[in-house]
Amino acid sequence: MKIFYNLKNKIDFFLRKKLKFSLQNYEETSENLSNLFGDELKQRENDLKKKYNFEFMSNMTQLNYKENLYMLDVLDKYFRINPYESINVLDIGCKNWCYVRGQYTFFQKYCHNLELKGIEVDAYRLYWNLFSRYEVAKFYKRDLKNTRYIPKDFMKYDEKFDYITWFLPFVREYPHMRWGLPLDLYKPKEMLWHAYFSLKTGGKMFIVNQSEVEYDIQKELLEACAIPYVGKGEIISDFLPHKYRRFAIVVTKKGSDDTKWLE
C-alpha cells in the first residue's frame, strides 16, 4: 500500500511542478478586526499593539488577523532574537505563508533592514478554489518589503540567515505521505543539518513540533546530529487554539558574531 501512495504522490508532485497550474490574482475581503476577544485576550492583543508597529496587520479577514496574531504572540513569548542592523530571516515549509506579517511584524522591530524569505517545496498545489499556495502567498505579502516567496526544494538551497523559523517539520513518514508528498523528499535528518548549517554563526532557529511524541522525535533528530537545543516545552496562544498541542525548540548555532549589533 505504501508503495502504492508513494507512487501517486510522485506522479502529481511532479504534475503540479511542471503545471504550476493557478487561477491568478486571489484576493480575500477584509472584515472588521475590533472586538473580537474577550477581556484578557483583548488586553494582550493591546499589549502586542504596543509593543510592536501593527502598520502591517491590518486589511485582512478576521481568520488571517488571528493567524498573523497567533505568530506574533507566539515569537515573542517563546523567542528571544538580538537587535541588528540588518536581519535576514528564513521560514521553511511556509505553505501559503497566511502567517507573514505576523513574522514580519516581530523581526521588523530588532533590526533597521529585514529581508524575509519563505520556502515551499510543494508551492503548487492547489486549493478548492483553484488557487496554488504560490498564488495565495503572494496576496499574503504584499505591500511588505524585501519579502520574497521561493517554491524550491530547501535541501537544494544554499543562504545563510540570522534566524530561521520551522513550523511543523515532517518528522514522521506517515504524515508526510499523508500531505502528498513522495517519500524521496522525506529527509528529517538531513533537513536539519541543512537547516544548522544555513545559519550564521550565533544564530538562531525556531522549530514548532505538533503533539509531544513529534517533539521527541525532534529532540531525539538534533541529539543525533549533536546540535545544541534549548527544549521550550508546550506554547500556547489562544489567539488561535489548535486542535493538537505544540512544542518549541530554539536551537543556536555555535561561535557569535557581534559585530552586527545596533549602536
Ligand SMILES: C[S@@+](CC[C@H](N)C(=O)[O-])C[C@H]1O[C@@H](n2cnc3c(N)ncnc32)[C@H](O)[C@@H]1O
Given for the second form:
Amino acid sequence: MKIFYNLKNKIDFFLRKKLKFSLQNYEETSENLSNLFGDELKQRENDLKKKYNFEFMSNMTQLNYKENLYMLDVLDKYFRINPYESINVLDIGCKNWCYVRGQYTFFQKYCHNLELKGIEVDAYRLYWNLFSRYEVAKFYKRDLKNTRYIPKDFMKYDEKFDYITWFLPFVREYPHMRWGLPLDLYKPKEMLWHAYFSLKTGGKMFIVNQSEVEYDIQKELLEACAIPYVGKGEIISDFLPHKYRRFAIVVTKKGSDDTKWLE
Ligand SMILES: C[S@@+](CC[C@H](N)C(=O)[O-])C[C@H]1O[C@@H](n2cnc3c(N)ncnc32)[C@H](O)[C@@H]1O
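Would you generate the structure of this protein in the form predicted together with the ligand, following the form predicted on its own above?
All chains and molecules follow, beginning with the one already shown.
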C-alpha cells in the first residue's frame, strides 16, 4: 500500500512541478474586521495594535485576519528576538503563506530593514478553484516590501538567516505522505540539520509542532543532532482554534555576532 501511495505522490508531484499550471491573479474580497471577538480577545487585539504597526493587517477576509492575528499573537508571546538594523527571516514550508502579514508585522517592529522569505517545495499544488499555492501566496504577500516566496526544496537552498520560523514540520512519515509528497522528500533529521546550518551565528529558530507526540519526536530529533533547544511547551492563542494542540521550541545557534545591533 505504501509503495502504491508513494508512486502516486511521486507522479502527481512530478507533474505539478513540470506543468506549473494555475489560474492567474487570485484575489479575496475584503471583509469588515471590526467586532470579531469577545471582550477578552478584543483587549488582546487592541494591545497588539498598540504594540505593532497594523498597516498591513487590513483589506483581508475575516478568516485571513484571524490567521495573521494568530501568527502575530504566538510570535509575540513565545519568541523573543533582538532588535537589529537589518533582519532576514525564512519561513520553512510556507504553503500558501496565508500568515505572511502576521510574520511581517512582527519582525518589522524589530528592525529598519526586513527581508522576509518563505520557501515551499510543493508550490504548484492546486486548490479546488484551480489556483496554485504559489498564486495564492502572491496575493497574500502583495504590497509587502522585500518579501519573496521561493518555490523550491529547502534542502537545495543555501542562505544564512537571522531568524527562521518553521510551523508544523513533518516529523512522521504518515502525515508527509497524506500531504501528497513523495517519500524521497521525507528527511526530518537532514532538514532539521540544514535549518540549523542556515542560521547565522546567534540566530534563532522557532519551531511549532502539532500534538504532544510530534513535539516529543521533534525534541528527540534535536537531541540526535546535538542541537541545543528550549522547549516552550504548549502555545495558546484563541484568535484561531486548531484541531490539535500546538507546542513550540526555540533553537539558538551557538555564539554571537553583535556587530549589527541597533543602539
Ligand atoms: C504541515 S504543512 C505546514 C504548512 C504551513 N507552515 C502551516 O503552518 O500552515 C508542511 C509544509 O512543508 C512543506 N515542505 C515539506 N518539505 C519541504 C521541503 N523540503 N522544502 C520546502 N517545503 C517543504 C510541505 O509541502 C507543506 O506545505
